[in-house]
Structure formats: structure tokens, C-alpha cells
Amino acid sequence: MKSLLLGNEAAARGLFEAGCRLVSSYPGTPSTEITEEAAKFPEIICEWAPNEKVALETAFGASLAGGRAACCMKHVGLNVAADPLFTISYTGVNGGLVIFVADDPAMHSSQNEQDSRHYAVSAKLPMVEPSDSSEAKAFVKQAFEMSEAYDTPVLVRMCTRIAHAQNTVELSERIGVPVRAYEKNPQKYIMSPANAKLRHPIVEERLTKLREFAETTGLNRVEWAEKNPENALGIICSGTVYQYVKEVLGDTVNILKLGMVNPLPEKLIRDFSAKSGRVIVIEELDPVLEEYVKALGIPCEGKSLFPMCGEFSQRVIREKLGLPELASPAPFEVPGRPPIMCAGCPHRGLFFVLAKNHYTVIGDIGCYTLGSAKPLNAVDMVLCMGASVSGIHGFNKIRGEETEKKTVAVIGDSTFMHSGMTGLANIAYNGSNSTVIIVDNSITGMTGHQNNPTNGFNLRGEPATKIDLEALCHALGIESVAVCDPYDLKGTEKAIKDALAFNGPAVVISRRPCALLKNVKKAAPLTVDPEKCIGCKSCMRIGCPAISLRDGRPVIDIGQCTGCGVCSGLCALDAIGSTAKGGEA
């Protein structure tokens, strides 16, 4: 049987196909879905975890166990896994154990553009890169056999395009797996210094396996131009970058498709080079392929011609190979459509009070960083997972008195469980006077609404444990800790305000639900009066996308608004009421 899938959703089937066991990952845009199709599966326990570490260690766990296990995750979450990676890399594994990294070039939804492919090369790690839903499948099960014939964890790239593009994929049964029995190895799984001496030679006589393997295996295949392939035009490729290389010279040149992109084939690109005429090595991000095959004294051409920066486009492949342009098949240009928070959202009267008051705001990673953009500009500094807490604390510690009183940090409930714990702790312990918000939506708003420890249930929806965020302030050691609705601006002022005030650390919990919860009720959609509207336009500060001008004047989109009232809030001739009180949209 045949259907249509994101490359997501076939990686996703190609761990049901593969008989794996367990999945836990922590939510990244774009290897979401993978875990959340994964779950779909009854004979797959699927997790979500607080962050990337924890549910590679509790991959390992289960491989550990003998059982086959993945872990998903998107390129920055790979640095806050590296820890355990590196070291299993040593450990080896039991039960396969299969790890997904999905890249974003020109990230559109991250804050860098790494290239995962150094993390393979450095931790001596197999990677796989498939090309299409059809290789995602494929090579997940694929990976799973490596894993286990090698000893070893065996890394999938994927990246933005593949996940997110369907193609047909042929459906299998699952194949039954046994577990694995496990045997107690203190030499093997116990990493002391005397332990891990003697497991790095074994990685190293792994690799040379596994470029041995690396020659022969279907992962990587060769394409023969369909004339004069001896003088053809030698294309070295991977992922992404083979699609638009086919669909903009087809069978004109040879294309050397490697599916394997760590360790890499030697024999089978000089063989390759050697039988064609100029050579070209096309890559999104870093010169990994480019700079291995010049390694091996083969003169080829990469990044001299293509970009270091940003996604690739057969757009790209014609102009920088001085093919003529075709014509665009759309008159006009699409417009952009800058992210802004949705209407109703509830950290938009936060951000509001913030900018108010002129605070400065060390932001972190989730819907909230929007909170950075016009018309609020409330956010100055966002860097990674958690960075907000340990970085208030530096600043404060820094700065002391002239900033401390006028500083916050915000971080969402989500992300304080993922990396925003150890900060507050630090806080506490080495003592400095600095405020915490947390924003707390009730969910991992930013990657499509997963549930994550503090909202009490599970990947599947189930009731799950619900982690007190203000007992557990209080256990971090933070004395002061207040709670405030958002919505309503002047309560939040008032919360912020005391707790910069108070004589020590302090944590505002910002509570209220994201308005796009399907279990969230709206308040009937506000109306301005004309009658009242002077056109004063204070409630186009808070950047709400339901309300526009409209002959200088502000109205509302009744189809976008929520009723949160936060507009309202600012109209000091009360012109701004509910549709349920008979006003007109």
C-alpha cells in the first residue's frame, strides 16, 4: 500500500516499520512531528522530555534495556544533547538506537544556522541524509540495523524541506524485534577514565568499519549522465540539494548521490571524480563534503561558486551554475508576513507594561521572543534555551543596583522546564536581586502546542503528573513569588513592580492560557464605538493583528478578536466594548 507523507510522518512510519520500542524527544521545529506521528503508533511508547538531554539519555536507557529506541530533536537541540552523545559514542549500544537532527537553513524558526554534520564527524558517528519521504522511511530502518551490526548510535539529518514536503512512500508491516537480553558490562557501560581508554580504540576501529561500509552500501549511489558521462559535468550531493539538482539538470551530468554522509566513501568519489570531468560539490551550510574531497587531492569546485549562508533553491543551483534563469510563474511577488503574536495572545499585555516602563528585558526562546518586535520592541537580548535566568543573573551581577530595579528576565513554562531550573537555582544560591517572569501558557506554544510538564498531561493528551511552578520556586529558593493574569494590565504592573522592589530574588508566574487552546473560551469580539473614538489611536500600541486603521481610525476584526479586553484596557474614553453589549463590528 502506497500514501502520501511528510518526510516527517515517514520517519515517524519508519520507526513503527522498524519495530522500535520507545521515543522520547523535547519539541523543536522542524522534527516535531516525527514524535508526535510516532505517538500515533499504540505499540510505541512515545514521550516528550524536558529537553533534549533527558530523552537522549532516556533513548539510551531503553537501547540500554535491549530495546530499539530513537530521539528526536532540531539542530540546537543536538548542544544540549552533546553531552551524552559523545559518550555513547564510546558506550555504544544494545538495542539500535537511532537519533534525528533536523537543520534549518535560513532559519525560519531557529536562531542559527548549524550544520549537524559536524557533530557526526566529531563524536565518529555513521549520519544518514535522506533526500525525499521515500528515503526517510527507508533509512530509518535502515539505521536501526547499522546501529546494532556496528555497536553504535546512528544520527538521521534532516532538514526543514524534507521534513516538511510529502511524496508517495510504500507502506510495510512492523517487523517483530525481540528485545535484547541485557548483560551487566561494567568495562563497556561504565565511563571512568580507565574504562573509556580502552573504548576509544574500539570507536576508531568502528569507523574504519563503517568507511569500509560506506563504500558498498545503498545509501550512496552514482548517476550516470545520459550522454558522454566520461566528460560530463560530476555533481557531488546529499538531502536537499540532490532534488533541486535533478530537477534543474536531470540526466545531463553525473550526479554522486551520497545517502551517507558520515564517514564518507573514498574509493567511491575518486572513482566517481576520476570518470567525470570538472567536479562540483553542492552543500547547504558548511564546505563538509567540499573540504573531505579536496582532503583527498581531488581538485573540485563548492563554495567558490555557492553560498556558506541560507537555503538553497533550484533558483540558486541555475544562477550559480550561469544557467539562464526561467521565467517566475507568478506575476508578482508573494508578500511577507512578519511574525507577530496572534490576537488574544496573552503575553502581549506583559510585553506591553514592559515597554512601559522602559524595563530591560533579557528574553528567551519561544512565542514570547515576538515580544522583541514593533510595535512593543520590549525584548533586548534572546540567545538559547534557558539563557534568560543564568543571563539576568551575570547582568544584575554586574550592573547591581543601577539595573537590578528596572531589569527582568522572561522565560516561558516550557522552556523554564527545559533549562530555565538550574538558572533560578543559581540565582538563589549565589544571590542576586533579580526577577524572573515566567510566562506560563499552559503549553509549548511556539512548536504547535505540546504539553510539557506543567500542564498536567502527556504527549498522547493523558493526565499526566502537573509540576507546581510555585512550589517549585519556592524549593529553588525564592521566597518572593506572585501570580498575575496579563490580561489584566494594571494587576500585572503592580506584580512586576513589587517584585522589583522586593529585597531579594523574585518570580512573577504571568498565568493565562494561550488563546489558540482549543479548550480555551473566548469572550465575545470587542467593537470600537465611533461615537466615543476620538482617534487617539493608544490601542494600536500593543500590536494586536484584529485591530487596523481604517480612515485614521482604529477598528476591530470580530473574526480575529478574542475579547482579552488588554485594548480596551488603554482607551481612556471606554470606547472600546463587546458585540455581546449590542455594539456594532
The other form holds:
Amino acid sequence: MKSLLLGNEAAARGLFEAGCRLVSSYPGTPSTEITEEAAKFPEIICEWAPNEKVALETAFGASLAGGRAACCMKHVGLNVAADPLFTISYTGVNGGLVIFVADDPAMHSSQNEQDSRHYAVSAKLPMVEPSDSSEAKAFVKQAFEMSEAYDTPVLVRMCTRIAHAQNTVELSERIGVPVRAYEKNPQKYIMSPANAKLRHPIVEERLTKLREFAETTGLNRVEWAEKNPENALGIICSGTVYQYVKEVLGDTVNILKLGMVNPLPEKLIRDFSAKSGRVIVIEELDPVLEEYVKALGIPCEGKSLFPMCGEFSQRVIREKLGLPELASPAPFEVPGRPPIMCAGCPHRGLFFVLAKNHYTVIGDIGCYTLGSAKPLNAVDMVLCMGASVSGIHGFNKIRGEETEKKTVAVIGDSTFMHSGMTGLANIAYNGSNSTVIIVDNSITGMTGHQNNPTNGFNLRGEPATKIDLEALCHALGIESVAVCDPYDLKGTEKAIKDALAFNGPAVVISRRPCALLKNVKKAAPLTVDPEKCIGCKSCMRIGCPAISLRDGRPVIDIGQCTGCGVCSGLCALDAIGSTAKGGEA
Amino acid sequence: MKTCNVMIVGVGGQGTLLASRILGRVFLKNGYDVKISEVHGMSQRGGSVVTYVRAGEKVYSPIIEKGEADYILSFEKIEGARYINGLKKDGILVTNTGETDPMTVITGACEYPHDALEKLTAAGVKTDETDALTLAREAGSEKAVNVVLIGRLSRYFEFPEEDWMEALCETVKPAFLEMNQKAFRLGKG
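Could you switch over to the form predicted in complex with the partner chain, since the one displayed so far is the form predicted on its own?
Starting with the chain above, the whole complex follows.
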């Protein structure tokens, strides 16, 4: 049977067909759907972990117990999981262990453009890289075989254009893979220095064997040009770049398509290069393949022609190889349309209060990063998951009282569970008068609504233990913990001012579920009373997409308005009222 | 079999993903190799979004670049204009006439170019305009703008109507199927 599947859906299908028994992940674009789709198979235990390190260690535990297991994350998630990764390389596995890492060239939804292949090289692990959905499924199955045959975790590198592109995939049945026996083996699984010293040479031997495997595996293949291959351009590439190269050059060039990007096949590359004319390595982001080829003494081009930044396309291939540009209409200048907080977003009221008071805001990763956008411009710094809570502590330690009374950290519920808790323990332990605002919208929002340990539901939507944020903050040593509703601007402002005035660290939980959640009841839309409105534009200051100006007066789009009332709270003339029966307007 | 490239552009939340999935399934039913490319995450939140649907004998790249689109299906008046250089010289912009102010207009930093379609037509771009919101309301939901527009686009293909209906059946929730079928037919006109 053939189906049209996203790369991520195909990867999940691969997990199912390969007999995988457990998937533990933390959501992150563009990797999230692998775990969500895997959860549609009742045969696989699928869980959201609080962060990628926990997820990988859970998957490792499952592998140790003898079951095939997997773990999925975005590129920056692998930074969090790097600690177990490097040492699982030493212990090896029992049941097959496959780790997905999804890179995001062009940063469609990421804070940096790091190239995960470096992790495979430095952790001495095999990495495969599919170039479409059908390979995504097939490579996952091969990755499990490789994992068990070579006693190693295997990395699968996905990229946005593989993860989020759909194409046809042939489906097969799930294979029965029994849980392997578990035997206590301290020398293999206790990585004390004495044992680790014995494991390191095994890792090096494994890498040598994997290099031999790379020479012959079907994961790597050569496609010779239809005519005169001996003089044809030789292109070395992998993943999505292979598709762009084929699109532009078809079978007029020799192509070495690497499905296994670490370790690399020396003999295959030497042979391919010797049998081709000019050799060009085309790869997005860093020159990982190119540097390897050059180190072999093979003359080639790569980053001298192709950029280091951003993603490629058939246009980039054409342009950089000097092929003519395609004709198209002239570009047309239109106003920019950056992403924004949705109408009814609970973050809007909070960031309005922060902007109004000119507080310094140490931000974090999530929808609320958008508090940095115009017209609120409320955020000073965004770095990585959890950095708001740790960052504010260092900031206040340097500037002391000067900033303690007007600086806040803002972090989401899911991000707080991911890596904000440790920062809060640090604030309590090392004594800064820092104020942390946890924006609790009952969901992991930006990645498309995943449940998390604070909302009472697990990945499959079943009831789960709900971690009490207030109790948790108290337990982490914070005496002052207050809760506010960000739709109530006055109450929110008071809660924050009280927290800043408190002599000691404080937490404010700004609590209101995401307006896009299906179970959230929306109030009747609001409307502007033209008799009362004088066009002062106070309501425009919150940057709500449901309010626009027509002939100098605000108009509310009833299709978008959720009736949150943040705008009416700003109207001194009481000109904004509900459209509900009995409403004021 | 000629390769056909369709860019579907709009504002995050308008349902471009669903539209691309419907179109992709219809191509698939008619024996095409299909690739669809989507963008998720941060860029979805009310920002400008683009998805690509490519179909042909054999399709390699999942994306559509400058000068390659046979059609741009735009869910909002100026979004087609934003991506207009994706169109082939003889390509067609099938567009909704509805306007959604971007934040740059809401904050007063920019003016909304209400005459964008007239200007594009004057520049020689073939446009096909539909008031999709009115038709979606007639079908029973403002959210059906995407299916109305897919209906409009379907006029350019010779695929049987039952293929489109089947694709709708496979992609929309059963409770909304009838409304979406109506939206499709209203769009097709």
C-alpha cells in the first residue's frame, strides 16, 4: 500500500515496522510529529519527557532492558542530550537505539543553525540522513539493524525539508522483534574510569568496522551520468541537497549520494572522484563532507561556491553553478507579515504590563518569544531553553538593587519543566532578589500543542499526574509565589509589582490557557461603540491582530476576537463592549 | 506527464496545510508522483506562510523556487503579491480578495496596499480573483475559505470531481465534510 506521508510520519512508520517498543522525546520543530505519529501505534510506548536529556536516558534505559527504543529532538535539543549521548557511545546498547535529530537550516523555527553532523563525528557514532519520506522509513529500519549489529546508538539526521515534506511511501507490516535478554554487565554499563578506559578502544574498533560498512552499504550509492561519466562533473551530497541536484542536473552528472554521513567511505569517495571530472561537494551548513574529502588529498570545491548559511534549493544550485536564472514577474513590495501572538493570546496582557512599566525582560523559548515583537517590544534577551531563569540571576548579581526591582524573567510552563527548575533552585540557593514569571498556558504551544507534566495529561491525552507549579516553586526554596490572570491587567500589574518589591526571590504564575485550545470557551467578540470612541488608539498599543484601523478608528474583527477584554481594559472611555446579548455595546 | 507546481500562500491559521494536502491527494489519485512541503512552528503564528505542491512523472525537490510555479493560490490579497516572483511567466495567480492586516499595518508602520491586484494585473500578471470569505460564509463557515479556494483552483485541472470529493473525505473531519463539499462547489462555481 502507498501513502502520502510527511518525512516525520514516515520515520514514525519506520519505528513501528522496525518493532520499536518505546519512544521518549521532547517536542521541537521540526521533529515533533515523529513522536506524535508513533503514538498512533498502540504497540509503541510513547512519552513526552520534560527535556531531551531525560528522553534520551529513558530511551537508553529501554534499550538496556532489551527493547528497541528511540528518542526524537530538534538540533538544539541534542545539546541538552549531549551528556548521555557521548557516554552511550561507550556503553553501546542492548536493544537497538535510534536517536533522531532534526536540523533547521534557514531557522524556520529555531534560534540557531547548528549542524548536527558534528555530534556524530565527535561522539563517534554512525549517522544516517534520508533524502525523502520513503528513505526516512527505510533508513530507520536499517538504523535499528546497524545499532544491534555494531552495538551502537545510531543518529538519524532529519532536516526541515525532509521532516515536513510529504511524498509517497510504500507501507509494510511490523516485524516481530523479541525483547533481548538483560544480563548484568558492569564493565559495559558502569562507566567508571576503569571501565570506560576499557570501552574507549572498543568504540574506536567499532568506528573502523563502521567505516568498512560504509564502503559497501546500500545507504550510499553512486549514480553515474548517462553520457561520458569519465568527464562529467562529480557531485558529492546527501539528504535534501541530493533532491535539488537531481532537479537541476538530472542524470547529466555523476552523483555520490551519501545516506550514511558518518563515518564516511574513504575508498568509495576516492573511486568516485577518480572516475569523475571536476568534483564539487554540495552541503547545507558546515563543510563537514568537504573537509573530509580535502583531508584525503582529493581536489574539490564546496564552500568556495556554496554558502555556509541558510538552506539551499534548486535556485541556489543553478545560481552557484552558473546556470541561467528562470524568468519570473518582478518582485512586488508588500508590508512585512511577521509571526504574531494570536488574538486572545494570554501572553499579550502580560507583555503589555511589562512594556508599560519599562521592565527589563529576560526571555525564553516559546510562543512568548513573540513578546519581543512590535508594538510591545517587551523582551531584552532570548537565548535557549531555561536561560531566562538562570540568566536573570547573573544579571542581578552584577547590577544588584538597580535591576532587581525592575527586571523579570519570563518562561513558559513547559520550558520551566524542561530546564527552568534548576535555574530557580540556583536563584534560591545563591540568593538574588530575582523575579521569575511563569506563563502557564497549560500546554506546549509553539510546537503545536503538546501536553506536559504541568497540565495533567500525557502524550496520548490520557489523565496523568499534574505537577503543581506553586508547590514546586515553594519546594525549590521560593517563599513568595503568586498567581495572576493576564487578562486582568490591573491584577497582573499588582502581582508583578508586589513580587519585585518582595525582599527575596519571587515567582508570579501568569495563568490562563492558550486561546487556541479546543476546550477553552471563548467569550462573545467585542465591538467598538462609534459614539464613544474618539480614535485615541490606546487599544492599538497591544498589537492584537483582531483590531485594525479603518479611517482612523479601531474596528474589531469578530471572526478573530475571542472576547479576552485586554483591549477594553485600556479604553478610558469604555467604548469597547461585548456583542453578547445584554452586553454594553 | 507535465510537472505542475502550485504554491499555496496565506496567513498562518488560514488552513494552507489542509489545502495542500487535498490538492496533493488529487494528484496522487491521478497517477502523479507528488511532493508537498510545509512549514510548522514559529512561522505559523499569524505570519506569512507558504506551502508547495509539486506533481509530475518524477518530482525531486520538495520546494518551488523563483519562476517555477504554474499557479499561486493565495488566501489573502497581498500574500500572492509577496511571492509573485515564484510564478512562471505564463503562470496564474488564483487569489482571495479578502484582506488581513499584518502587524506592520496594525502598528501604523506600513499602509495596506489595497490596489495590489490591480497593479499586478497592470504589470502583466494573470490573476483570477474570488471573494472566498463570502462564499465560505454561504457554505456555513468562515473557516472554509481554504476549501473554497481549492474549488476555484480545481477549474484549472481536468480531474473528475469525485477525486476532489474523495480527497476532502480523506482530509477533513466527518462532521465538517458536507459543509466543505458545499464550499468546494461554491468555489468551483
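Residue numbers count along the first chain shown, from 1. Here the rigid core means the biggest group of C-alpha atoms that line up within 1.5 Å when the two forms are laid on top of each other. What you see is a predicted model; the values in this text were computed from it and never measured.
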property	result
Core-superposed comparison between the two forms, Arg337 Cα displacement 2 Å or beyond	yes
